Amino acid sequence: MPLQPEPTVGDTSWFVYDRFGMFIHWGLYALAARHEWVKSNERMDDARYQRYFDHFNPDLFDPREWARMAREAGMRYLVITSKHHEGFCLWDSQYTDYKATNTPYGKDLLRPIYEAFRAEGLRVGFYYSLIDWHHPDFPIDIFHPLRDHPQALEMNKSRDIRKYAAYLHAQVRELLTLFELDILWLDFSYPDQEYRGMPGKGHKDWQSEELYRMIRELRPRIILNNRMDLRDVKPDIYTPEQYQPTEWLRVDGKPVVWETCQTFSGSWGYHRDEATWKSPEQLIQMLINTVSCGGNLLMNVGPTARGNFDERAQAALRVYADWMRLHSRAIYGCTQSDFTPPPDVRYTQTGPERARREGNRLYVHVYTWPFRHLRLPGLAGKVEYAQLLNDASEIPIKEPGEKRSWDEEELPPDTILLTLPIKKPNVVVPVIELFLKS
């Protein structure tokens, strides 16, 4: 049987199922156009930051196309910036002027985009800054713009995290009441980080054991990550950032429910002039290998500061469109296959409750095209029928002991032969499906 994490508080059923979501990072850094980061790596002001905020005006703005090309991708949930560090609120919040409503666009703009998704059907979930280097009462620290003003330690004197961390759980409490979530993504404590005399942030100063409370309290269910710096509640989600795992995440040495969240480029926000934008077989093989391992991806989109996704964005959403439109049985309901893959291939197989319902299979994903034959250990005996998944046309097997010409080498025992075609089936990466014997 695939590894099984304990169950966790909130509901990861449907999460551990559906496997892939779009992540969006969207704010006034889109108009910087040079990584959400702009205003703590240039040392901004707020004086020159609102710059920014003065010409927001996303015209093209339409998140019904969104929630279109997520799901056609293949996404199933989403999580959207509903604050980022830079401060700024997508949502008309009572708590603050520094909103989408007081911009030149002036209105909000986290209700469309929740209600745009939920009508494609897919699951929603808000990201939320626990920094925020617009408040006043937001000591300065390591990250903070201001960490390099002459009068840093100075102006902290005048700064409450007490009444930083009131208002960080009011707004909260506000996106909890005001919308149904799947997900609340936090985001993140460094309480071991000090830059001139300056302490970084953890569990003390958002509170985080109040804050946890509440959340379940008020969404008793809902899925809460692994970044509020709590030390004795565990998380829901674990949530490893811009590297890729090579097997299931485990704590304390046990399996966990994960998810990787990933760029299509190097930045998370958009970037006008960023050049590393990953090639389709990165795109790809980023979602089996983490399939492969047990997790989910997330995957980012920035859009521009005019609210529309750009050409290289929308380019890599058709890759995943149209790999997942043929291959979408090979990541949805999978998960770490119990068996071993060869070199230049990875297992995907179905998990519990698609085993139940479907049958077991395993899905054999294939980097590097080999000529003709492909040896598969560990499976002799196993399997009742093999088939391309892109056109389900059959793939012969040859078991350990059969001989159908002179010159065929004999199989290990616990090997079985696949015969290819010669030619690599015109997908990015070409899927086997393997229907398990009972």
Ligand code: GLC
The other form holds:
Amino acid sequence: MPLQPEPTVGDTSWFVYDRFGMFIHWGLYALAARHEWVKSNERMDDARYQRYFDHFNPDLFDPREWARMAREAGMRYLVITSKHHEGFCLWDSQYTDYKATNTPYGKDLLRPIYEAFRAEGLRVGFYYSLIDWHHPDFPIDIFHPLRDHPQALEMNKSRDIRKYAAYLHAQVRELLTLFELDILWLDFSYPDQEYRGMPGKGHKDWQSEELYRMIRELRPRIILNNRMDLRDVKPDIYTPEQYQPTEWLRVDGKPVVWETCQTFSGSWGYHRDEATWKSPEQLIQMLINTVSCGGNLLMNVGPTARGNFDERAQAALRVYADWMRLHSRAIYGCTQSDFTPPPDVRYTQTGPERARREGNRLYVHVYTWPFRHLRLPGLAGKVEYAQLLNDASEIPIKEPGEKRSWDEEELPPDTILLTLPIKKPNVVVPVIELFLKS
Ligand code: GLC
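Could you give the coordinates for the form predicted together with the ligand, as opposed to the form predicted alone above?
Below, the chain from earlier opens the complete complex, with every other chain and molecule after it.
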């Protein structure tokens, strides 16, 4: 039986089935085009940052196109920044003027995105930044753009975190009332990170316990992530960031539902000059590695300030689309396998829901294509049929004890031998589907 984390309050049943989502980071920082932390990195004050607000006009914005590309890539849910650390709101919030509707673009962005992704059949979640570098009551701290201002401590005297917390609660309430969300992704807490006499921020600042009660009241089964610094309540998902776990993520020794968030290149917001774009092999292997350890992958796109996905992002999405068109059943409804793969191979296996419907299947993801033969220990007598997934062509299986010619080596008693085509199938990572005996 595959590992199964203890249930939490939120409904993660669809989430662990769907496995693959699109993250979108979009805001004023897309204009600076040099990281979504640009305001902090370059210590910009509000006056300096205002230029991006004044010139925000994404004339190519077409969320139906975004949603189509996400669906074609095999992504089954969306998490989008309703507000990032800069404080700019993509929706027409009644609690601020710092929002899309007041830019030259003049229209709400979040509603059309929400509707376009729903129309493509994807689930929708919002990222909401607990941090806010625009709100006048948000005390300056270690990450704030004004942290090195000579008057920072002085300025903090007039900033009232309770007023900010009220704003944050009101906005979360507003979002949960205006939209039927599947995920709320709050970001982030740093209670112990003090800087020059300015404390970090955590559950006391966000009033997380009360926030949590409100969230559950409005959307009892929404999936909630782990970044609001709650002490006594278990989050529904854990979210390792730009980091690939190599085994099922555990917290206090127990397996948990987890989702790694990753970028096509090193930045979340659109970054024109960032060059560490991942190769097709890395993109596909990250998805496989994640599911082979029982996790989800949330892959990020940072749209440009014109409102489109740039050609590099589109190419990366096409890599997923091409592979997923043929191999999605090695991902959806799959989880960590009971079996241990040989080197250069990863396994995913049907989880309980699919196994019940379709029988137990094991997917053999072959990272290095061998010459003719692949030995799989531990599977002797367990496999009923094998095929290449990309074209459903039969893959012959030899069980231990069977000998086909005089010069073949003997197999260890627990090992089967697959005979593969010499030529690697023309897909980034070939997969062999094994139908296990029941
Ligand atoms: C962070 C960063 C950020 C990004 C996020 C994604 O904590 O501050 O810019 O939005 O993680 O996980």
